[in-house]
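The chain that follows stands alone, in the form predicted on its own, written as C-alpha cells.
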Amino acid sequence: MSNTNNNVGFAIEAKRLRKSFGSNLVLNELDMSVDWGSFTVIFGSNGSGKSTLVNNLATISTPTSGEIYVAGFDIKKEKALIRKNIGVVTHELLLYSDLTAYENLFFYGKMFNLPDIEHKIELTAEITGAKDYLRKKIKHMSHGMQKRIAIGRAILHDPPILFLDEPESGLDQEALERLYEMIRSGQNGKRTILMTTHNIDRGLEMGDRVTVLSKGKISYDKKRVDINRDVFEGDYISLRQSQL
C-alpha cells in the first residue's frame, strides 16, 4: 500500500465541511472521522448528500467551505498525495469507453508509477471475476463488468484507504459476492474502507461502524457491535422520514 504522512491521528477527518450546489445546501458543518484500519458505512436516504461527500472526500468535487484531510494529507494542499493514497468507486465508472479493459488499467497502472504493471493487472482482474474480459473495449461490456473494471481500477495500486459509493448498484450476484469478498480479504484491519449504501443486511454486516447522514450532517454514530439490527432499521426509517 501507498505510504501515507503518518498513521497517528485519523485516516479520514472532515471538520465543518460544507458543499453547496446553487442555494441548494447538501452537507450542512459536517464533522466525522475515520479511525485507522475501520470499515465505515453511510446509510441515508436519496438526495442525503452520500455521494456528495465520497466526491468531496475523494477529491472529485471541491468543498464550499471546511477542512478534509485524507491519509494525513491537506485535500487544499496535498490533493496529488491524496489520491494516491486513496481508491474511489462511485456511479461515475471513471473509465475510458474507447479503449479496452486492458488499456484502462494500464493508464491508471502508468499514472500511479506501478512497477510490473502487468502483473497487477491481471491478479486485480483474478480478484475482480473480470480476467476474460482484458482484451474487451469499455463500450461493449454489460455495466456489471463495467462496474467490476472500475473497482479493478480503485484497487489496482493497493491502496490504503478506499471509498465505495454504492459499490452494489448495477451489479449482479455473482460480482456482488466477488465485490464483499475483495473488501473482506482487502481490509483485515489495514485498509480503511469508507462505503455508502442502502442495503442494512450488507452494510450492519460490513461494517464495524455505522453511521447515518441526515439534513446534511451525521445524525447517527455507533459502533456496529452496539447496535441491535431492529432497533436501528426503526432508527433509520424516522431519520430519513425527518429528511423528508
Given for the second form:
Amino acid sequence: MSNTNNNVGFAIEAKRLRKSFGSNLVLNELDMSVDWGSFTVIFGSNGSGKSTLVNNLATISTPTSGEIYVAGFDIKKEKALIRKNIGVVTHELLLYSDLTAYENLFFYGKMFNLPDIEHKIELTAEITGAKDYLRKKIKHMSHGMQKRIAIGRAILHDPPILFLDEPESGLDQEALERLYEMIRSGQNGKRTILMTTHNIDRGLEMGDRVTVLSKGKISYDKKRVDINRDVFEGDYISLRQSQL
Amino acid sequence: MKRSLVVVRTILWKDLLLELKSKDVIISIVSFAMLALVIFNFAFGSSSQLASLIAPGAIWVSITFAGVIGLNRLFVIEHDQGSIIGLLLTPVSRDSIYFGKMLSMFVFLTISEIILLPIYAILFNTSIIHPLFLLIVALGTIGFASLGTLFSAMAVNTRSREIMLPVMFLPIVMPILIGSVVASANILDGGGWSDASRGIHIIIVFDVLSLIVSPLLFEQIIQE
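Take the protein just shown as the form predicted on its own and give its structure as the form predicted together with the partner chain.
Up next: the whole complex, starting with the chain shown before.
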C-alpha cells in the first residue's frame, strides 16, 4: 500500500464541509469521520449530495469551505499525496474506450509511477477476474467487464482508501453479484472503503457502518451491528420523504 | 523534473496510441487544410503574381482553421467515459498534464504539416525548403499548440464547444498568426533573416508568454 499518514485517528475526516453550486447549497456544514479499515456505506436519495461528497473527498471537486483530511493529509495543501492514497470508482468508467484494458492500466500505472507495472497489471487482472480480457478494447467489452477494469484501475496502485460512488449503476444482477464479491474479497479489513449506493440490501450486508445523507448533512450514522434492518428501512423511507 | 518528463511522455504516448487507433485528429486536420489549399489554388491560380502574394496567407489560414478542428478533439477524447477525471485523480502536477496535451497537439500539427507543406509547394509553385521558413512554421505551431491546448480545455465544458473554441481562441492567437504570415511572406518572397526577423520576434515573444501563462491558467480551468 502507498505511504500514509495514518498516525492520525481517521482515514477520512470532514469538518464543517460546505459545497455550493451558485445558490444551490449541496453540502451544508457536514461533519464526518471514517475509521481506518472500515467499510462505510452512504445512502441517500438523488440530489442528497452523495456524489458531491465523494467528489470533494476524492479531490475531484474543491469545497466551498470547510476542512478535509484524507489519509491524514490536508486537502488544501497535499492533494497529490491524497491522490496517491485513494482509488475512485464513479458512475463513469474513467477509461479510454479505444484502448485495450492493458493499455489503460499501463497508462495509469505510469501516471502513478508504479514500479514493475506489468506485474501489478497481472495481479489486478487476477483480482478482478479480467485476465482474459486484458488485450481487448474497452468499447468491445460488456458493461460488467468494463466496470471490473474500472475497479482494476482504481486499485492498481493498491490504495489504502477506496471510494465507490454507486458502483452498481448500469449493471445487471449477475454482474452486480460479481462486483460485490470482488469488493468484499478485496477488503479483508485492510482497506478503508466508502461506498454510496441505493441498494439497501447490499449496503447493509457489506458495510460495517451505515450513514444516510439528507439535505447535505449526515442525518443518520450507526454501526451495522446496532441496526435492525426493518427499523432502518422505515427510518430511511421517512428521511427520504422529508427531503421531498 | 525527471518525473514531470515521464508524465509528459506518458500522456503523449497515450494520445498517439489513441490517434493511431481512431485517426480522428490528423485526418481531420489534413483533409480540411488540403481542401482549403485546393480552393485557394483554384481561386487564384498557381502561376499568377496574385497566387504568390496570397500563398503565405493561404497556408496559415488552412493550418489555423484545420488546427481548430484538431483542438476540438484534443480534450473531447479526455471526456470519453469521464477519463479526464481519471487523469486528474493521478498524483501528477497539472503543469505536466498541460505540457503532455500541448506536446500531443504539437505533434499532431507537425505530422499534418509534414503532409501538407509539399502539397502546398506543388499547388502554389513555391519552394518551402528554406530553414527560416521551416523555423517560422515550427515557432507558429508551438504558439498555436500552447494557446490552443488552454482554450481547448476551456471550451470542452461549454455547451457549444465547436463554436466557442474558435470564438475564444482565434482573437488571442492572432498576434502569432500575423507574425507567422508576415515572416513567411518575407522568406517566400526571397528575403532573409533581416526581413523576417520582426515577424519571428513577435512569434517568439508570444510563444514564451503563452508557455508561461497557459500552464498557470490551465490548473484553474481544469479543476472543476
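Residue numbers count along the first chain shown, from 1. For clarity, a rigid core is taken as the largest C-alpha set superposing within 1.5 Å between two forms. Since we're looking at a predicted model, the values are computed, not measured.
*Asks:* Does residue 141 shift between these two forms by 2 angstroms or more at the C-alpha, the core having been superposed?
*Replies:* For residue 141, whose C-alpha is compared between these two forms after core superposition, the shift is 2 Å or more.
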